[in-house]
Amino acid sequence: MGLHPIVLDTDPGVDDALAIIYALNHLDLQVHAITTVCGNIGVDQATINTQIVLSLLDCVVPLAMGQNQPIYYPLQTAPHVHGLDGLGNVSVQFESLEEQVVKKSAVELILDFVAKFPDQLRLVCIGPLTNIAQAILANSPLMRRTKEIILMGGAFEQRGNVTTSAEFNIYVDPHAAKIVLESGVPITILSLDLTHQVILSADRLHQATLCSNAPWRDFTWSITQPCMRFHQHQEGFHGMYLHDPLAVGYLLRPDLFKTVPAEVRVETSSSSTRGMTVANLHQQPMTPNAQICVAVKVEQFLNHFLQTLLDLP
């Protein structure tokens, strides 16, 4: 497999930062930046979580801040899920690493890499879609020379996690959605109706890391554990799910992952239903505008996410 060229748009964000160190861990990914968004958190927040990662990897990596609010809704967050500072409440544990982000926005950046790498670059969204509508309204023809935009949001046939109808990232930005949606990128979509099919438990995650010499082994654990709790006295089982992580597994691994496509629409106006994603997953659509991942190999998916993400044998 030949090396993709991505750029990683995220709001770090437990499962946000499992997906980081998982893409930029395999030998298969060149990230050539990475970019924050407000969602989970705030984006100075999103923005330090980020780093922190980095530094824990090592990894020198351009880093731009991105949108701090989604284009018409206020900005709401999840600290419920992902604890106060989005990262299970251990970034008090790390100094500040400023120097580390670049001067360009998010949106510019983006753009200059799209432009670097054109009918190449892979955009792996695992938040809300505000950097790539803006990125979108400021040069959509550049845009188009996207090779594909993999993002994790939505919801078909699960109900939502925010409303009954809505994903959390779609429902945070839904006008941004809706952009990207009728873009004209390609597009492949990891929603609810997936990723709540993969569950890594705190069992099978503290086995892993028993087995792992990783430097940030403790981090990894430390970080998923409100995550786990949360959904302990929520759903009844004492783990997580790999939403975003799924998304970066999809472009490592697509082999283990079966798509159809569909014709997507987002519900951005009705109090309601805001955030909606409405497709038909039955039927051939007349004018698709998007694949979507509708199952995954779930063992094979869970063993090659922990090997890579702890560096397991």
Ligand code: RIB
Contents of the next structure:
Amino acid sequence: MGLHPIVLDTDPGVDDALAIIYALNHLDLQVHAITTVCGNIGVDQATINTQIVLSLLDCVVPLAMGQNQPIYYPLQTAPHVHGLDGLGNVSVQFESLEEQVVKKSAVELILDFVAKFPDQLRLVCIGPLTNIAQAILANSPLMRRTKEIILMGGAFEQRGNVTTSAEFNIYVDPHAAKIVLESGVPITILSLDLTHQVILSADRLHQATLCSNAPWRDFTWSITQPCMRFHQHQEGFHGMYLHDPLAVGYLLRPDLFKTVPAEVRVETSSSSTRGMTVANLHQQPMTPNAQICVAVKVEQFLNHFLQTLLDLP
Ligand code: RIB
Ligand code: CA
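Let's see the other form, the form predicted in complex with this ligand, since the form predicted on its own is already up.
Below is the entire complex, every chain and molecule, led by the chain shown above.
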């Protein structure tokens, strides 16, 4: 029985898929449910991709499909990074268990588990925050019984990865991010300022897969290749950022991370700075509404991540 009960909200997405394996493979986490959201790919395919991962791990976890559109802006996906299917263009090679998907919506499942584990359940959010915002709009008093929202998103001193000012998860649905940031739920943010400190190189992953007997080792290699080639062309390194696995890693090994309190706001309406996140760390009066992860012990995280991901000895 895991130490930390969580629900994982995700838009798989290659780094999401690695985060899901990382979370399901660690005994300290009790993943009570996975909810999918539109983001890297449409929510239907995101749900199929999640089923593929669950089938590979032979895991049965309640899986609910979430929102298929952001609250206001039309959906913008990321096929150039994650492939046309959101899973490195390899999803057709794998089966997915239809029976995994529950009849409830993601919002219903999130509310069910917050109610079942009041003040104990954490939401680990590694895609746009649309499902979380809709759950808050549906039942704000109940959602305030969430122990913590750990979210991958935003960019403060780093430039964005969609526009110069906005990171993808926040850019796709800034209105949802605003609702979450103003919800009163304790929030920990892993922004690009943190996730850009951690690169998994193709060589490092290849070496790790050679040492692994995990049935999903070839899958982890195959799905990451288009994403790694994208970074080789765009940023000059043959590898990928571990955005979403870091959100899981923060929960598993908080000793490897440093956080600071901040008052975080998000731009929702400007066409030029939509999705921009701004953190007030010092200027008074400052009412903190989030903890921001500002540093991580990179090598120790990478070792922990790869050992857990690939069942390394
Ligand atoms: O900006 C990185 C984030 O956007 C990650 O969650 C990635 O999966 C994409 O959703
Ligand atoms: Ca994601």
